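Presented below, as structure tokens, is a lone chain in the form predicted alone.
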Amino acid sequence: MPKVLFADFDFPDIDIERGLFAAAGVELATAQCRNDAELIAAAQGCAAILAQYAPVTERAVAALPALGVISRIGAGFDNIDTDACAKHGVWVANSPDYGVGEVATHALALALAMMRNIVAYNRDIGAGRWHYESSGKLRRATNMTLGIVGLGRIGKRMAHIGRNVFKRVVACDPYIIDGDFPAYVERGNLAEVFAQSDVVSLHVPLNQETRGMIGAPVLAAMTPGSFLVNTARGAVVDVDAALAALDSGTLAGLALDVLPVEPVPADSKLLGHPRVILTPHAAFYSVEAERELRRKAAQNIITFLRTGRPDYVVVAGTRRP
């Protein structure tokens, strides 16, 4: 009977995974690995790893000769050293399409909450202030431009649902050809998107190119009073630069679902800031999306053990079950 390690998870139970693997005749071991030493110890003899946040390093991959596939619970895979997996012939898979609608609508909700002062109004009422200008003047959304950085599945959905809210939608994605840009989305480079947009929403993966991409030089190009939303990966944004942009008035609001360090540190300047909205890496979440996410991640492994190839391939390996 093949053995799979569930390397880490923050779900209240793992009944979904247990049921799927049991039905497929697969033994499931569980752990809460926080480093490669713990992963190596827990994954001995395992044919596959199901990982949420556990780091999968080259040291770990090299130390696990029986390992054939790693399936990430999520669309991103920045906690997995994909170069090392390719070098050692280990397959990498993910769940790329489980929560597209959830993330896009969450990003739009954050944008609208800032634009319409929803959180600020609620805070003002609690403080005894009752006036439509208590938190400042508001602009009409249909006179504003939405900018999107990253026009993949989620970015396209954000453009689709945002086009009826905003006057214009502009986007930057150097890896998509012109023909794959929707007709209602104008194309621009990163500087142009930030210079032209009243609201910018980020939808890029985390890699060497995007890490720290949204820093002081990019933010300086924005029109004073703009808004920034990040539901992508926390390390894409230089948080200190974003806070400085808030203090200077370049940004009127900052909404983050993801942070470079999660949970947010207790001493973070983001906490309690009157023009910051935080959500706890929840943009992906609905009951249905979570079920789909977990089912697809587990099914990658079951399919690999049956056919030698997972359903959603990130890295094509050479190892066989």
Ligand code: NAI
Second form
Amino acid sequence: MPKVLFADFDFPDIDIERGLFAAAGVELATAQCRNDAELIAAAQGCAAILAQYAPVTERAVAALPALGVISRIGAGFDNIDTDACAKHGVWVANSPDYGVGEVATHALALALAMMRNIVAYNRDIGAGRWHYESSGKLRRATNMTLGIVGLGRIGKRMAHIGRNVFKRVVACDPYIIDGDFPAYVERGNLAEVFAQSDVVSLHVPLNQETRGMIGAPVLAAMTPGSFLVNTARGAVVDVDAALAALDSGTLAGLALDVLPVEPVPADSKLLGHPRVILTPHAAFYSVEAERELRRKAAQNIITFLRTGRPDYVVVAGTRRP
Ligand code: NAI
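Same protein, different condition: the form predicted alone was shown, now please give the form predicted together with the named molecule.
Shown next: the complete complex, the earlier chain at its head.
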């Protein structure tokens, strides 16, 4: 019977995975691996790894000769060394399409919460202030421009649902052709998107190119009083530079669903900041999306064990089940 390691998870129970693997005749081992030493120890003899946030390094991949596939529970796969997997012939799979609508609506909700001062009003009322200008002046959304960085699945959905709220939608994505830009989205480079937008929403994967991509030089191009939303990956934004942009007034608000270190460290300057909104890496979440995500991530492994190829291929490996 092939064996799968569930390397880490923060779900209250794993009944979905237990049911799917049992029905497929696969043995399931569970762990909460936080580093490659723990992963190497837990995954010995396993044909597959199901990983949520556990880091999968080259050392781990090299030390696990029976490993055929790693399935990431999620769309992003930056916790997995994909170059090392390709080098060692290990397949990598993800679940790219379970929560596109959830992340886009979450990003829009964060943008609207800042533009309409929702969090500040609620705080002001709690402090005894009841006035429509208690937290400053608001601007008309249909005079504003939405900027999108990364016009993939989620970025495109954000553009689609944002187009009725904003006057313009402008986006940058050097990896898609003009024909894949919807007609209602104007194309710009990164600096142009930041210079022209009142709200910028980030939808790029985390990789060597995008790590720290949103730092002081890019933020300096923004019109004072702009807003930044990040539902992509925390390390795409230089958080210190974003806090400095809040202090200088370049940013009027900063909304982050993802952070370089999660959960947020207790001494983070983001905590309690009056113009910062945080959500706990929850953009993907709805009951329906979580169920679909977990089913698809497990199914990648079951399909690989049956056919030699997972459903959603990130890295095409050479190892066989
Ligand atoms: P996708 O792969 O469909 O789209 C990403 C887009 O970014 C692609 O079109 C790509 O060409 C573009 N891109 C890559 N490098 C770029 C650069 N330097 N500048 C501009 N564009 C660039 O991915 P999808 O499904 O839209 O997801 C995007 C990211 O959202 C994921 O990689 C993941 O990290 C994050 N995510 C976060 C969730 C959350 O709960 N907060 C849930 C799901 C995804």
